[in-house]
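Let's start with one chain on its own, the form predicted alone, as structure tokens.
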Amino acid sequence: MTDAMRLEDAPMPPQFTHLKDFTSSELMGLVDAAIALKKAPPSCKPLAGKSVAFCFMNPSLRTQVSFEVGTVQLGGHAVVLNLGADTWKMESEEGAVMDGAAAEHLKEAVPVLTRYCQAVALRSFPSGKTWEEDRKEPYLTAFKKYSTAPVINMESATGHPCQALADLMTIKERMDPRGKNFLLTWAPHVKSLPMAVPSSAAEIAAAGGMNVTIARPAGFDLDDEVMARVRASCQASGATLRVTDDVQGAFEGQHVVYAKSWGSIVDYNEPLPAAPEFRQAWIVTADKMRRTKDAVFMHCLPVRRNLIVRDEVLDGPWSVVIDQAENRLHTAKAVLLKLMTGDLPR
């Protein structure tokens, strides 16, 4: 039998990819079972003997030592590539003729990859050329075509549901997020972000049961079908969503602040204005933060002190960035345990 014949006989592996794949309650449950293992790791090693594979096109930091160590801890082996750099350059389009700088396509390096190791794992930027063809993920989508293992998403063009999953562990910890006030605040940075990380961000919110406000400058809303889903997400639970460009207005009232910069689609991959006044406008401050109900501030980090956000929040009693970062390696175990073993702790 070919690999194309079992390629195509095979069963559809099980991914954790994107947010809308799953319910609010499956969410909840990685949440939850998150919770246990921060509480209380498991006595076995339950990934023993089985290897993932951590595939990397762009720089990291937290997902790359969370996911690492969180393999060890539950007794597996990981393998992290820097792709094009530890391995040849990759293709990824069908039909490809390749006589550029890739030597290699993911037609072949996927199922080499998956015939020594239990699942696989990618993160991938947008190219930034246009928004129509970075949101059809076309690194991800070989991966997910190609794999005959359990597939995992760490950060594409369109989400980062690792870091999401971290973000509601983080509210729960301090609160029930059913009912709860959530702002998703743009904020100014030195170049054009992928959408990825507020996109999954407001979307955990509303499966969460949250309130949502996004607030951003004319010219800067998310994509129409996360939005669509996330408006969904709030009419389910009877909660609400509003979007405003009014930034000193979004603060009042909130329980949780999470800023963040991305570009424009309308002017997609263009320079972010960077007018004195512009940018105070939207930088989070102590003084906007005293607007709301004593909200925690989020952010994924890195981030880039002074100019996203004030030190004074930063290193202040509303900041739980830091816990935030810890909570990717039990989010990162608990999804692994999920995909690999298909048993979670309560």
The other form holds:
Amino acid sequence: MTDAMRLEDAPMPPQFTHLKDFTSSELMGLVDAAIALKKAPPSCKPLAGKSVAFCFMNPSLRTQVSFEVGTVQLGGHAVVLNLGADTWKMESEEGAVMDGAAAEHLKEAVPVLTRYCQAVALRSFPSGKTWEEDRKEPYLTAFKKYSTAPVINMESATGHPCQALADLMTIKERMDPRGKNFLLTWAPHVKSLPMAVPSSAAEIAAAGGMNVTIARPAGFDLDDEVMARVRASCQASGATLRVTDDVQGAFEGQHVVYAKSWGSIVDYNEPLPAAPEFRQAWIVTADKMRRTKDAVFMHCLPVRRNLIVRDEVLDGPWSVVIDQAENRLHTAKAVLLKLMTGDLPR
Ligand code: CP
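Show the other one: the form predicted together with phosphoric acid mono(formamide)ester (CP), since we just had the form predicted alone.
Then the entire complex follows, led off by the chain already shown.
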């Protein structure tokens, strides 16, 4: 097969790289399948004889282990690669003169991987140079372009769709999300973090029919395209969308509180405000949780205790973060089954 045939003529394999590429009902189908898998794992091995390459350019605990274990539980074989450490350093740019650190181009590496493996997955965080460049997601884009097998996004600059499935699953296990109130609250951190998780959390909550409130300090708005999708989903379901810097008031009446730190697009990759009173204002406390309608507290993990959220919340009755992390396993299996077999349990 020539490059031209593969890139232009071959049908695009199924992918799970961005929530926006799926309808709300398709996303609900994946979540419902994950709930079914949690109750009754498949008795056969639907991925027998199949391998998946999980490629990491950044650290991970939950994503790596849940996908690796999930693949094995479905009868498949997981190949975990830390790109640039276990492999050659990779180039993504078309036409690059490769006289730097990268010894291999993704134009070869990805098709080679997909001759061995029946799906590939990538974690590639933003570089932090400019948002304009980072939002193009050069490594994930190259994986999608050069892969002849399904591609899974295990967190890129603009989204963490696998985390979002586990988030909605965790909510759905506790309540019908439609018409319930979801707060995404910005949190302090020692460094400027990517916007992938909060963007996907807001998108999946809106897709699930929830009223979405985003509490963030001025200057920390999410990407305009993400907000446009959240707004459209809320309008479609008749839900509300509110963005506020009134962090205390934002907790009133919430059913779900989702804390996450993220960096500013306007002061891209600059250090976050660190004044004690500012951190105190934005940390999640028991007092704030008591303003809610007995809300559950969610965080994707890893979480910095007593910077993002107080111990009293994480160790208290509100926290569902361990269940949320467990659900990464069940949703990972739903994604693998959907992409690699086309079948989902009901
Ligand atoms: N939530 C999440 O993606 O965790 P890891 O970064 O540990 O994979």
